[in-house]
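This document starts with one chain, in the form predicted on its own, laid out as structure tokens.
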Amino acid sequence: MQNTFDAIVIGSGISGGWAAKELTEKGLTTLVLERGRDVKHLVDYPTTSLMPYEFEHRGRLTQEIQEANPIASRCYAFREDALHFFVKDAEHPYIQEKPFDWIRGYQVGGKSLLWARQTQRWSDFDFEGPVRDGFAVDWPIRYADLAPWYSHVERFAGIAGNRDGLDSLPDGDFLPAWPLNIVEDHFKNTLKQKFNTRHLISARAAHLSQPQPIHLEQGRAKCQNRVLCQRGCPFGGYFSSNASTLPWAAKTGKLTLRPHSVVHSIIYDEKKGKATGVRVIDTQTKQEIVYNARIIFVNAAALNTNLILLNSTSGRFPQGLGNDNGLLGKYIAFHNYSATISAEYEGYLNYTTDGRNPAGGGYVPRFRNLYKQETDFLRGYAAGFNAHRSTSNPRPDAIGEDWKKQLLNPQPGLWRVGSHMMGETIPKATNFIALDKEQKDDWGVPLLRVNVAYDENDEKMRRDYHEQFTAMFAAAGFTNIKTHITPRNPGLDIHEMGGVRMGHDPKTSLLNKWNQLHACSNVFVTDGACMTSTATQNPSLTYMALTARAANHAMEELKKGNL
């Protein structure tokens, strides 16, 4: 195998999988580096059409799982369907100075097998917000910066939404959205009549709703609603690097793909003032091998991405490659979803729904603090909502026949509904993560220490989101209305971000506008770790915007001899 490519990226997830793309389209010879196992479209997805009989424990985790991996049992997703695709406990341990739940996916594709699929543009409203309400740093770049960008994605990737006008959440280039059922509409009219500043709409997902020439050219087909696509999905029906990028890329010629490979460290070289290559353990042998690049892309997912950089270590650069300010590793958020709202509906009991919403029903675009502060805490909240008929059970006292009869027949009963907050936080310098000085994993890398927690901020927008929804569900008829306060950890929105983050001055921030390195600009980060806040839309579109428009940077600085 060849050791020098005009690239590296390192991290085979969202965001490198479009570094891969966008940089072999351009004739870049690259390498992408992953550290876990290689899965293949299509190949590789052993549980996508099993039926739920044919499970062993009918999807569920044995206890003997759950008590080997509390970290990861908390996720969602962590199920008998998937837990093939999620790091284990035991398998990357890391130090919680304060309760963290790191969830990772460590296999080529990394975790856009796993995501949600949410995909929302950022607007001046999130772009601003640091330099307007005074925290972090300024953004260098604002929407007009990253729109074509987006618009380059989207039409790629597959985004289905509808175009709905609004200033806080700009519309894109959409596939058909997923409608709202009848109740999620009864909510979205009631929002417009009583809270005219409000707004319900279809969320906006990374599905096929209506495959065009470019999906079709990838071997993707239509989503067909099934909603397991944490399994990895056959007809290629959502977004993910398995299916979509990773695939271009190699048609390309141009990519060669190295699974099983830890990054251990980037190296610098003082004389050219610049990386020159990366240091690779092979986990399966625990051979040591530097593979060399003109340019690399770091996509090692926020963390990991922080980590690699932080034991890039030289004489130039001994608190980490780029580290001049000594900021790397600071400044760490997230997304807090800690509050849910239930309650219940008694209209429109003559309807019911049909089949699987793969964008999961609708979404509340931030409202507070928008134009102005006008509340005491700082930025705001995004929500999800979704309505949905619920099935009466048998009744408690039914046996034999009468039972049977019941179970094979269920009559729908009460609308339930249900929103969940999706709140920004606020980077600060007393949420860090560093690297452990003596405990280091299986290969010879420094275990990450982590330091992040909610704070004050966080506790009040819970406060304000119960009260505003308790609110809004009042006044569409919802009846027995609870508020519910999640006991999950930071972490466990799989939404960490920041660490390396962008800006104006090198003084205060790592990246520059085009997410290069201040310090040395041939090596570009473009995952969760370049975010210098975090908005309330689900960042991974985001990501893949920045990636391509780093990438179409990266080769025009190439051509210009620049780097």
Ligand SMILES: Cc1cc2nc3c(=O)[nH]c(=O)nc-3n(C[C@H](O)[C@H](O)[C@H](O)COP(=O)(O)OP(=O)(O)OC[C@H]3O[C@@H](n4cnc5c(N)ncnc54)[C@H](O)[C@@H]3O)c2cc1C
Contents of the next structure:
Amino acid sequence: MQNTFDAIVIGSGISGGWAAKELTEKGLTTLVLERGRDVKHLVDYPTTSLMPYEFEHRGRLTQEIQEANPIASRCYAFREDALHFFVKDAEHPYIQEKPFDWIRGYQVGGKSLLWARQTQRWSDFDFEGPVRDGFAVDWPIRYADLAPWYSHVERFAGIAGNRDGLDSLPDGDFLPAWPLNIVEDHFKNTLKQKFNTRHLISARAAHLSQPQPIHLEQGRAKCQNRVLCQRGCPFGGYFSSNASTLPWAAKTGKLTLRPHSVVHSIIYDEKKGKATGVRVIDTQTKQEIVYNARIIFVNAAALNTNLILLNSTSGRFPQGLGNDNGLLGKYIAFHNYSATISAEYEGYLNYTTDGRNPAGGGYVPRFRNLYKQETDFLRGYAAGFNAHRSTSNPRPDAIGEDWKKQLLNPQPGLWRVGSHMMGETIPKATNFIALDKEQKDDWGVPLLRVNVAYDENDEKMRRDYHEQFTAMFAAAGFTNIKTHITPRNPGLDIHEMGGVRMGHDPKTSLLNKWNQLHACSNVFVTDGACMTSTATQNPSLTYMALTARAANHAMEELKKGNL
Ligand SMILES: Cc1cc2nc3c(=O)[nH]c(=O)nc-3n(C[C@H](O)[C@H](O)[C@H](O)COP(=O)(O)OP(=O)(O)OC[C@H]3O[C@@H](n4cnc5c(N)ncnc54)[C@H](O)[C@@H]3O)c2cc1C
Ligand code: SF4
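To complete the pair, please output the form predicted in complex with the ligand; the form predicted on its own was given just before.
In what comes next, the whole complex appears, and the chain from above leads the way.
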């Protein structure tokens, strides 16, 4: 296998897949290095068409698996049908200085096989947040810089959504949205009538509701509403690297995909003043191999990207690649998903279906502190909302024939409604990750120490969410309203971000407005590590857009001879 390429991409998940697509389409020979095994679209989805009774444990986890994987087991998607796409706790240890649930998918496609496909654009309320509210540093870009790239990735990935015309959540290039069900519509109308600045919209999601020629060309077909997406979709109905960007990149003839390849570090050449390649450990042979390239995209997912840069030390960069200001690994942030609310609705009992909506129902965009500061906490939260018709359980006193009959003839119960908070967290220097000085993994890479926690702002936000949603639920006539604090550790939102943040100033940030390391311009970081702040939106669409934009810039710079 050749060792020199035009570009190297580290990681084959959502952002790495996009880097591979964009760079190969521009004619660059591109090596994608992936630490996990290969997962070929369609071929390597072993559970995709299994019926519930074909699973040994009917889809549930055994006690043994739960005990062996306390961290992964906290993720709702870690079930018998998708176990094989998750990192198991014992295989890849890390050190929790404070409790942190690090959920990972180490395989070709990364977490793109597992994600819930929720995709919303950021607005200037988000990009202007740090400078307006005085935290982190100013983003070096605004919505207008990213808008064309959002369109670019939306058209290719296929995003279902409505054009809702909201300031806080810009519309995109959408396929038709999945409709809300009757009770979700009822809540939407309540908000419209009684809370005029609050909205419920159909959740925007990366599903092909109406495939376009570009999707058929990828070999993907219309989503069939199976809602078994975490198994890998036999129709390519949702966007994953495996179904979309990686096969597209392979068709150019410019892609080399190398699974079983742990990137240990990036090699910096002091004479040339740039990175020249990467050191890789082959996980099967344990052999170290060096690959060279003119540009390097680091897309190993936020924390692993930090880890690789911290581990890339040299005479010029003793604290890690690009880390002149000592901020690498700091200002880690995430999303605050620690509150939910549930209730019942006694109306619409003549409707009996909830419609199997792969987009998951409705989405309430952020409404707090948008136009002015109105609470005692900074920023705000978005929320998911959905309604489904419950089914009755057999009566507790049922036995024998009676019990069997009741099981076989479940009667519809009341509508159940629920919402979960998706709060912005404030990046802080005290939320950081670092390398352990002694302990290493099987490939000689130092273990990561994670030091990340919620703060008072998160608690106040949670309280406000409960108060506001209780009022909104009551206004909709929902009953039996219950607020819940879900005792979850940071990390379980699976939206970890930061550590290699973008900014104007090399003294206070690591990356410039094109996602290049200020101090090593041929290294690009375009996954969650680059995020200066977190906003409330699900982040992956923004990583995709930033990646496509950075790849385009890289090509322009290569043509000018600047890299
Ligand atoms: C259950 C679940 C639900 C989610 N729902 C949503 C959602 O609805 N919307 C949303 O926006 N996001 C969602 N996410 C998060 C989303 O999956 C991530 O934001 C996204 O996958 C990040 O893309 P990435 O390219 O940075 O990382 P990944 O997709 O994780 O890819 C990183 C890749 O890098 C590889 N890698 C790591 N270290 C190395 C190394 N040293 N050498 C070589 N390769 C390496 C990994 O094996 C992996 O394949 C969800 C995640 C999960 C698990
Ligand atoms: S809901 Fe759509 S994307 Fe998900 S598995 Fe079914 S067909 Fe595939």
